[in-house]
Structures are given as structure tokens and as C-alpha cells.
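Just the one chain here, laid out as C-alpha cells, in the form predicted alone.
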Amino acid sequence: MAELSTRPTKDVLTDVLLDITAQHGLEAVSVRQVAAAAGVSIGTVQHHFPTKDAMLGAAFTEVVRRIRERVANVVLGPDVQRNLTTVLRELLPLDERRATEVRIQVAFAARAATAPALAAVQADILAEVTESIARVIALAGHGTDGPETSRRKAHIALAAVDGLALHAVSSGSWLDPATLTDALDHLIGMLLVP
């Protein structure tokens, strides 16, 4: 049971929500389930998350915050290609923490396909990440690619990383960490060829 006295209740509920989603999928997420796992009343959960989509939005936002924090802590060097590879590896399920995050992202993306409010959150995040990747690709190309080409390559990179991540968490051991990193390295190499 989560300890409510040392952390804000909403943070505890969000962590419980992340745990339930990662272990059992979105089907298992309910106000009742979150309340029981957190050891609080249903009313407490509804106070912080009035709808299921509000709960899911909070969970996804927290996962994105954690990924951004990790990416921000990556030490970048002069090799732009290496920097891009290092940052994109943070989006792959190369360890249990990242695998949990990917399972949550996949669940969120599936729900966003039929929930306009969640789709808007998804679109904002994808646009932000794509622009960040496009800037790095432009730097790696030393100005040989225009903004549209860099953005197109960024879309390809993000779609490929998302696809690799999806396949890794949905296929058992078909894609292990070594295969994922090798595929990413090849992808980056292809995208950065002038």
C-alpha cells in the first residue's frame, strides 16, 4: 500500500495508476482499483481524477516527465550522431523501467485513438519530440538537410523507435536489448547519411 503521509496524494495515486497500467493494462484501471491499491476512498481518487481519461492523462504525463528528466540528464558530447542515438535509446525498453514506460505509452496511444482529449495530448508530445529530433538531425547533417528534410527524417526516426518499442513489449523475447540497439544504430546511420 502506498504511503500517503510523506507524498502528495495525487502523486501516490499516479504511481499506483502507473503500476496497474504496466502490470495489467488499461482494462484493469478503474477508480475502484486505484483506490483499493492506494488504500484511499473512491471519493479521494475522484477528487483528483474525475474521469478515467483524466487518470490516464495524468499517468501518461508522468511517464513523459520521467523520460524528459532522464533525457535531460544525458551527458552530451561533440558527436551529434552519438548524442541522437543515446537520447533515442531512452525511448526503447532496454531495461525494466523503460519497458514499463513503453507498456504505459502503448496503452495510452491505443486509448488516444478513440479519445479526442487524449489524442490532443499525444499529438502535442509527438510534435515536441519530433521537433527536438529534427534539430539534432539538422546539426548532425551540418546544414546539408533543409528543415523539411530534417523533420521528415525525425518522423521516420520516431516512428521506427516507437515501432521497435511496441514490438519489444508485445512479442515476448523476440526483440532483446541488443537487437533493439543494433536496429537503432543502423537506423540512425541511414538517416544521417548526407
The other form holds:
Number of protein chains: 2
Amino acid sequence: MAELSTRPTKDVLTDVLLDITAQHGLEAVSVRQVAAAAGVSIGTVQHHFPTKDAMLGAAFTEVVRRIRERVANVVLGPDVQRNLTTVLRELLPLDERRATEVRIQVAFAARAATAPALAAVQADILAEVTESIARVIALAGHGTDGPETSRRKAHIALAAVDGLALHAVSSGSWLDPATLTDALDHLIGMLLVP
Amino acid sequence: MAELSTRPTKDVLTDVLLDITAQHGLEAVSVRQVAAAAGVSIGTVQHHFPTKDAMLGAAFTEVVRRIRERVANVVLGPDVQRNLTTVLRELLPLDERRATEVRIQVAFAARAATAPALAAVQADILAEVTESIARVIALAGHGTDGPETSRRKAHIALAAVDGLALHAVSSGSWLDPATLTDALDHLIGMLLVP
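The form predicted alone done, now the form predicted together with a further copy of the same chain:
Now the complete complex, all chains and molecules, led by this one.
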């Protein structure tokens, strides 16, 4: 609780939200529970997050921010294939931190499937990430792929990575980290063949 | 309501569950709402579905049964690539019926990410479907792929298809059916290169 005095309340509440959603699922997230876990009043939580969708949106935005921050800090070398692998690994649940993020993303996507406001946020993020991946794929292909081919490959890459992440977090220990990284390596190998 | 007299009550309740979950999301599904929509008492719903996870499990099982039924009825020809495409299209939200199924699957996966009993169900289904796809890929490769390679490709194929489905239903109209089938065709083309 000491953090409350030095960090903005909304940031503290978002961290609490991430923890509860990751551990117990979206359904367990209530204003009351967030307030209790953060040590603030229910009114304070309601002020920052007037609805459950607002809460989930904040958690998702924070996850995206964290992933972006890690990707920005990746040290890129001259090997484009290796760079793409390194960046896409940040989206797979290869450790508990990333598994938590994937659970939030899946909860957000499930809610976005029936909430147009969240679907618009999801569409923006997916479009941006797809374009970034398409640029890297175009770079790796040394101009052999046209923009349409690069974008198509980027759609497949992001879908496969998010699908692997979805399968991993929703099936207990069915997909282990070695299987995930092996699948990712082969996916990228296939995509970067001109 | 006329159906109630001729069909098992549990089947009618499952249909109602699918409708509510698809239209309003998992969070909207309550014993009270299912009872009202099916025209039965709350006690009747509780008898068939004692918990929310039991309700969601029934909806998911029914979706899997419907997809299996359609896949079993697909007329397969001598072209293995075409057969694989036809079967995997049944998993993409290319019409409203399949979009409803995907929303249920995503809701189930989101819940399975924090509920071990549902994760076990998900793992069994994913393992079974992955093996089926691996067999088709092995067949298409005329023995050039070993079992490990076929299984790895099957993991990638199912992840990409489920990822595309997830992205489509959670992002409004960002991914249209033409983009989805185009991505699927190219994915399969890549996977079936020996």
C-alpha cells in the first residue's frame, strides 16, 4: 500500500486489476474486489473505472504498453529472421509474466467479441502490429514479396502466434514452452521463404 | 417453446445458452436468464447446469459436436490440400453460424485459462484435432514429412486458424471473410510444401 503515496492511483488499480484477472479470470473482477485488494474505497475505483469494460480496457492497454516497452528494448541485430523470432516470442506465454499478459488479452478478446467499443480498440492494435510485422517480413524478403504478400504473411504470423498463446493458456500444460518456440521457429522459417 | 415437449430439456437449454453467450457474452449468461429464455423454472436450469462452468462446458461441447458433424459430412475428394482447406474453413467465422461458434469457443478458452477442469476439456479437444490435422498433412506429404514434422505443422495450422478466428470475432469488421480464406489458402500452401 506504500506505493499509493508515490504512484498515481489509477496505475496501482490497473496493477491490481491485472493480478485479479490473470489469477481468477475476468468474471472475478469486481469494483468491490479491486477496491479491497488496492486498499481504497469503492468510490475511488468507480471514479477511475466506471464500468467493467473500462476496467478491462485499462488492463488490456497496460498489457499492450508493457509488450511495446519490451519490444522497443530488444537489441536487434543484422539477422532479420532472428529479430522477428525475438520480437514474436514476447507474445508467447513462455514465462509466468507473459502467461499473465496472454490471459488478459484472451479475456479482453472474449469480451470484445460482444462489445463493439472494445472491438474497435482490438482492431486498432491488431492493425498496427500486423503492419509492423509486414514491414519486417518485407525487409527479410529483400523486396521479393510485394506489399500484399507481406501483409498476408503478417496476418498469418500474428494469428499463429496469438493462436499458440491462446491454446497454451487455455489447455493447462498441453503446450510447453519448448513446443511453442519450436512451432514459432518453423512458422517464421516458412514465412520468410520467398 | 413447442420444442420443449419433443426434445430433451437439456438440449433446449443448451441451444438457449449458445444464443445468449454468442449475442451477449459469457458474462450475460445466468441461470435466471437461461430459465426465462427457455420458459422453464430456475430449478430446472440448476438441475441440468449446477454451475456457470457446467453451462459453458455444455455450450462448448455442443459447438464441438456441431463442427464434428459438419466435418464428417464434408465430401472429400482425391485432392488432400483441398480437403484440408474445406475442413479448416469450418473453424473460421465465415458466416453468422460459425461466428457464433467461435464466440463460444473464445469464451470457453478465456474461462479455461483460469479454470483447470475446463482446461482439461480444452486440452483433450486440441490434442484430438491436432492429431487429425497431422494425419492429413502426413498424407499430403506422401511420406516426406516424419511424424514430428507433421505434428509441428498441425500445431501451427490449428493455431493460425484459431488465431484468425479469434482476431476476426474480436475486432468488429477488421478481418473480412475474403481476408480469412485468403490467409487460410496461403497457410495451407506453405504447410504442404515438403
